[in-house]
Every structure is written in C-alpha cells, then in structure tokens.
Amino acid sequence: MAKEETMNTEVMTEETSLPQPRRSIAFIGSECYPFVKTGGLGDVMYALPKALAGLNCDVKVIIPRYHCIPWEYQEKMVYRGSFEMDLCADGKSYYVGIMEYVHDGVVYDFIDNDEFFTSGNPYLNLVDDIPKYCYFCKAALAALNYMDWIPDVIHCHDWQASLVPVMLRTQFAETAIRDAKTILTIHNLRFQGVYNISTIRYWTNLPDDVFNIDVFKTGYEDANMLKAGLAYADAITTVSETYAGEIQTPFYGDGLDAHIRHHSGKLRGIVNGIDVGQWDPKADTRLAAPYDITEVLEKKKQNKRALQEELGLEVDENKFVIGLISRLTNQKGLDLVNEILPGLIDGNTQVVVLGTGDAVYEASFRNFENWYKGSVCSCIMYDESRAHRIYAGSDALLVPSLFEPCGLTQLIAMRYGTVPIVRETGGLKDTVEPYNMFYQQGNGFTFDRYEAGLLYDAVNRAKTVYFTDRWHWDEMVQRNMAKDVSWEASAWKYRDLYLELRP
C-alpha cells in the first residue's frame, strides 16, 4: 500500500475517542518466528508487528531468506522482483531477490541471495556474519525503494540491522525513503558486531567521515556496527525500563555505557510481551490436560504427572517441580544453579532442565541427572513441544540471570500458572513482583545480588509457601494467569513513539 493511502486512514479505538492516524512501519531484523528463531528477537519480530497491525498500522517485516526456513513457508512465498545492488568499496555488486508472504495482516518480505543465506544457521561467526549483515542492511533499504513502499518509520533490531540508520542518512539520503525516521531496538547489548575498520569499510562503502570515535570507531582499529546505529538512529529503545537504565552503567554497558549515556535523550525502555495466542494453556494441544484459570489447580496436577512420566521422574503430584528453560550460557545464572542444585534435591523437589549451549553446562546438567535419577532430568536439546509441557507441568520456573534485557520465559510461565523465581535485573525486575506474605501480593520470588546463597534462599522461600501455605500459593498461581502479559500495552507504547517521531 502506498504511503499516500496509509497516511489519511484513521481509526477509532477504545483507548481514546479521537481518531488515530495510520502509520506505515518497516521492521528490519535477522530472524522472525515461525520462519527462523534462535531467541527472543524472533518472537518479538513476529508478535509486535502482529499486534501493531491490529492498531491500524501498516506493517512490513523484512528478514533474510535463509535456506533453513521450513519448506511449508518457502513454497508459499511469491516472487516480487530482483535487481543488482552495488555494495563493496571496489564496486562489486550483488543480486537482491524479494520473496513475499502475507499472514495475519503482516507482509513478510524475504531478501534472497544464495551467496549469503545458504547456511543452516543464521549466525555463524563474525568472519561470515559481518559481510552477510552489511549486505542485508543495504538490501533491505534498496528493496523498500524498489517496491516503492515508503515507510513512515523503519524499526531496526540489534546489531544485524544496525547499519540501516547509517545507510539511510548517507547512501539513501537522496532516495524516496529519505524522510523515514529510524528506531533501533537493543535486545541484547552483549552482541554488537565489532570488526576491524577496513573490513567494514570495504563491505559497506560508507563515507570515511563516519569511521570516527563518535560513530563507528572503537579502540584503535575496530568498528562497532551497533554503536554506529545508535549514533544515527532517531530513537533508541530497549526491552525493559530497568535494562534501559542498566546499560548506561559500566557493568551492564559492555563498553558502550558512555556512548549510550551520550544518546540517553532518545532512549526509552518498553517491556516485551508474548503472543498469548501462541502461548494459551486452554488451547494448547501439546498438553496432557489443557486448562484455563478456572481449572488450573486441578489440571496442573495432571500435567505434572504426565511430565514426570514423560521424563522418567518419580511420579508424584506432591513433589515441587522446578523448570529451567534456557540457553545454557553464563548469562543465565547457571553457575549459581550448579552451586545450589545438590542442596535442592531433598526428596520433595524435582528439577527439569531444557536447553543447549556451553559444553561445561551441558555436561554438568547431564551429571546431575546421572547422580539424581528420578529427581533431575536434563534435556540437552531444544524441543518446542516439550517446552510447553514443562511450563504447564512445573510449579516454579527458575530464571536467575546475571543480566536479562527482558526475558520471555517468566511471562510464559505466568501465563501457564507457573510461579517465577528470578533475579532482580532487567525485565525480570520489571515483570515479577516479589511475593509479600503480609499483604498477599506479588507473583513470584526474587533475589537481588548475584549470589548462590540468595538464589537458594529464594527457592526455599517458594518451597515453604508451596508446602506450608498452599492456599496462598494457589492464589498466586491464579493471579499469574490473570496478569496481562500480552503485547497490547507495549504495542500502544510503540505506536505512540511512531506518532511522536512522525506526527
């Protein structure tokens, strides 16, 4: 739909009696569920555009056409066109194909190039990924021009799309999309796209004057793609209010804290939501016993027994089952879990782990399963269906992260009536209110400092309420299921930001 058509369309909403102007938004990122997903970014790239489409936004999502995208989606893609695009400093050009798929009111455009996107995994190593995402950023902008689809706002995600604001204001400054405003969302600051200046200069052919300390340059000879995007973006968001503050400090800033403080005037935190259609315990066919808030207390017992049988745990609905669904990396607080896990296995507690990652954690959890047969199950894999069953069959979910920009697992857990036990950092702090036994408030158990003893204490506080005050535990379960963890509130905040950038 052309910009002129979208700008004049208005809608009345429940939020306000005033007409809401329509805006066109282009999302650019490296992954999107259900086509390709490695983490929370893929969920956001799917759920937020879908929510915005319901708020009178005209939304297009642009991602690479990786060969690993399932054929059930590939076969439905429609060819929209192709062209040659100059890219490198020596004049080398590359093919850009555009394949399109429409679903739930959102248009998905896939950038097609066999030279860059043939691998089975979207992320390989920086040697391969730097050229790939330099190409992708420019190809995404060129594709918008080619399709004559002029967005009001271009919403970019993480370092893989961070060159878009820079290229828009330099190489595309005289094109039809030049007036678009840009937002860059930081999902995880730890990953920044840092490589030597000469390589990035070659693969982008950007002007020399952007390779300075205020934009690209970091250290003596490196360029930081995320840093450059933050400098050029019209607005910066990250995925929780607490994380927006944390990344301005040396501990959480990963070397960019001073740069982010400099640009803090255009920074805000907007917490993620989840797709409550995808995560709906009442309609979840993967579960042994689907349930809603009126059935949760009985049906969770059935799901717990089914999970215990599936995983070879001692079948006993009175056991306290702790789930841990995570990438197995040091960010996720697994060194703390390793330290306290033997103390948790007391005859009344079971632990279920699902995920893959660093070899040291994969090995340690396998060892725990061997040592505590019937009480610990370590599923060193990622199985979407099993994840659903763990959410439904567990009493509590453990998220003791060293840092966590937002986190989705604690939101999913609450949706399934499972009580989160989390460290007070990033989005975990923003979404989990500590249980207060005096006022019977809160929806989880928390600890602040990154210490194993404090995690152990938080788990034991949860177990104490579970075993000695079940009435109030069950109330908390129902409070969690009643909590709004959808994208609706956050989508409105993003929509307000788009209108702020393009009144």
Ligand code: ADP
Second form
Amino acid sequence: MAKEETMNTEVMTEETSLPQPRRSIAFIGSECYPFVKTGGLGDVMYALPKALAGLNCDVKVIIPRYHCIPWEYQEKMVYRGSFEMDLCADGKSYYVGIMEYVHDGVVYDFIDNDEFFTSGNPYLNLVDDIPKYCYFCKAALAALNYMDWIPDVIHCHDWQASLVPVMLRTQFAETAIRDAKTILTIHNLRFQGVYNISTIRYWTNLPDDVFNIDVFKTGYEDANMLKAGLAYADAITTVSETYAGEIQTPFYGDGLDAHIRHHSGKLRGIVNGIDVGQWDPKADTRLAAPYDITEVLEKKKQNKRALQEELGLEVDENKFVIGLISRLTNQKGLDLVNEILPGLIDGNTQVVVLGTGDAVYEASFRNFENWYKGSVCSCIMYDESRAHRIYAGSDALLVPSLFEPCGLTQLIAMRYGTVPIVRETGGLKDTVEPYNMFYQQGNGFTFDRYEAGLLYDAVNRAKTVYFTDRWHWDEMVQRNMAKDVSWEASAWKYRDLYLELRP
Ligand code: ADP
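Switch from the form predicted on its own to the form predicted in complex with the ligand and print that structure.
Below is the entire complex, every chain and molecule, led by the chain shown above.
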C-alpha cells in the first residue's frame, strides 16, 4: 500500500500525530551497524528499526554480543539479567546473558555467551556457525520471555535467525511469547545454513517431525535452517519486488525455488532504503568537502582530488573516476569487471576498488593496481570511512551483480550524487532507472544479460555522456541527489504488514 493511502486510513492522534495503533516489534538478526556490520544486513538492522520507531513502533533489536563490538558500545551496555537455558538433545544447557543499550528510541539487547561469541568476525565457518546460531535463536526467544517483553511481531533476518519461527511454534508454544507473529526476511538467499540433520537435531533438540522434506530436510541427510524458517514464518519478505519474483525461479532460487513458490502466498518484496542521516554528504565529517545538492558539482571535484591524493592516483579532476565498493565474491559480477577493466583504462579513466573477499578477486585487483599504477587503486580492506570518501569522490559506481537482492551501494551512490552503473537484476532493477537521453530522465546506466560486453557498453555509454554532454551528466548527478532513497516509504510498508499480521 502506498504511503499516502496508508496515511489516510491510519488514525492520527492529535497530541502525538503518530500513526496508531502502536505495535511492538522484536528484530532478531546476526549483525547491526554500528556494533557489527559485514554488509547490507547490518545497515538494514540499524536503519529500519530507527525508521519504525518514528512510526510509533516499539522496537527491540536482538543481536549476539560478539567480542568484536567496539569498546565504546560495550562500555555503555547495561546488564539486564541472565539465566541457564536447555539447548542440546543430550540436555546440555548454556548461559544466556542479556546486555542492553538504548539509542535513538531503539532498545538493543545483546545476547551474551563467551563460548559462542568470542571470535573477531561474526561468521567463521559452518562448523562453528551452526551451533552458534541454533543457540542464538533459542536464546533470543528465551530472553524475550525472561524480560517479559512480548512483541506483537518477531521480525527475523536471514538464516542465522531463521530457527526462531520454528522454535516459537514448537518449543515455545506453551510460553508467554506464543501469540507473537513471525516474519522472516531474506536478505540473501545464497546463504541458507545447511548442515547434516544429526548435527542440527543435536544443537536444537527440535522434535523429529520437523526434520521432514517440507520443513528442514534437503537432499538425503541435510537440514536447511532457512528452508525450515520459511515454512514456519507467518510472512516472508525479501528486499525488492524483482528479487521476490526471481527467487521463485531455478536460476536465482538456489535450490529453494520450489519451496518458495509453495509459500509464495505469504511472500512479498519491500525494497530497502538507506539511513539518510548516516549517509548525508552535507554532514559527512569524513569528506574533504561536504556538500548538498546546490554545491555538488564544485565540491565533488574537490572530493575527487582529495581521494586521488589519498589513494596515490594521478590527481586530475577531469578524469572519470569509477568506484567499486563490494564484498569480493562472484555474486557481485567481478568476473565481468576483470574482463573489461583493461579496456577501461584509456588515460582518462580511473578505477577505485574497496573490498575484501575471495582470494582470487583480491589477487586480480591487486594485479590491476600494479599494472595500471596511477589509474587503478585496489584497497583490499574493510574501511567504513574510505567507503564514504569513495562514494563522494567518484563519478560513477559499478554494481554489475550476477544477482542482487536489493543492493545498498547504488542507493548510497545516488545520495552522494554519483551515477550507478548496474545490471538489471533484483533491487538494482527496482531502484536505478536507466538514463534516457531523449527525455533526460533516469539515474544511471544499466544492462540486462550477464555479459562482459554489455557491461563494457554500459560504462562506455556513461563515459560518452560524461565527456561529451557534461551539462546533462551534471543534471543526472543532481537528479540522483534529489531522489528519495530513504526508508520512509518502505518503513510504512513494513508497518502495514505488521498491522496485517496483528490487526
Ligand atoms: P551486501 O549486503 O551483499 O554485501 P549491499 O550493497 O547490500 O551488499 O551492502 C553493502 C554495504 O557494505 C554498504 O554499506 C557498503 O558501503 C558496505 N561495504 C561493502 N564493502 C565494504 C568495504 N570493503 N569497506 C567498507 N564498506 C563496505
């Protein structure tokens, strides 16, 4: 339902002018900015609860208390309680501690257990991650009961939280929390939490009858945690409408397309936004020259020069700078980038890569930097501040993904007046309107089939407009900055869904 329609049907109270009725939502997921973030999920777990708090929702976010959470947050956490919880099939129980931190109207509860959450990185390997997230799902539900905070809706994110709907309807069916409704949001279908049945049965102690082909079972002896969550959730969402359609096909379905088609009646796509406070080029203290839409054309040149200096590139504001900020995995279309990159380096173009991931891509981008010193810079690292400066200092941002559930980098790019060059898949298709030179509309350059030649053509189309029609390029830069990429519209859609589940 569109926001305007919702506004009309909502009852607004005069004193608060907030939409009524109030709903309480527990967000359960494995990462959340600024505590711990490895990708877009971390951004969403931060920005959506904040946006919902502004729509009269009472929001609690539950994540693990990893050791890597910066001390500045750890020291502000307040001990909320602790208890022992039965977990395993042999009756082994574990400590659950709850640490709390409140910020911007959102309550963050961290599940504390040194045995599971000691590592620096939230994700290690499945051998460690499967027990960790079995524990986490059960501990999150038990913590809600312990705190006597019974939400209307429990909103779970990705496979790490996908046992919550299953446990709620089985192990917690007779407890205080039983009436809560569940939503499972798929941020990336590639990751499903698959391991052998006996291990997952041991770590969850779930009843035998859920290990059947309709819930957990996949292949001969494996259990798929995401599949089980999808079967038990009251509603399923994913992060764009196009991706909601794509995952019902074999190519994008990662083996779950038939299961998702079966449950498609409760599936919908709601596109992500970004937190426009977190990503605000005018208030961004990490930039050499912060800017708004009236200053972008001049200030972007300054940011570009500062970026070139920082990265050891030839300092020249007339170069066309292409940014790429990404996990380095084959999902992100890097095979296409590797194929075309030598062809892009023509003396007028520079490429800046920021990312970590598969060794093969890290090595290839390092090689490109060596071969094209001064024109290519590959920052093989995770660096939040540098990401901001690349968004601001680049002219274009490349997102040629093989598949992309939503993608946030193209949204951030537009907010920073940078032109996205994207493949028409998932959320990229839903958020980037192709440039139309006849009507002077659109936000970026797009291509459809996953082919290097088509990506090359899209980049060259962008370069042609940049070098030969700067007036219209600059208009697109400003159009992008004016585009609404905030959570506003989508937060309303989630709120509508909560009200549908709990009228
Ligand atoms: P995904 O969730 O698939 O990794 P998204 O486009 O949804 O991709 O989100 C990526 C988020 O992670 C963006 O906020 C982006 O700026 C950030 N990011 C990705 N790689 C890096 C990196 N190496 N350094 C800093 N930020 C990064």
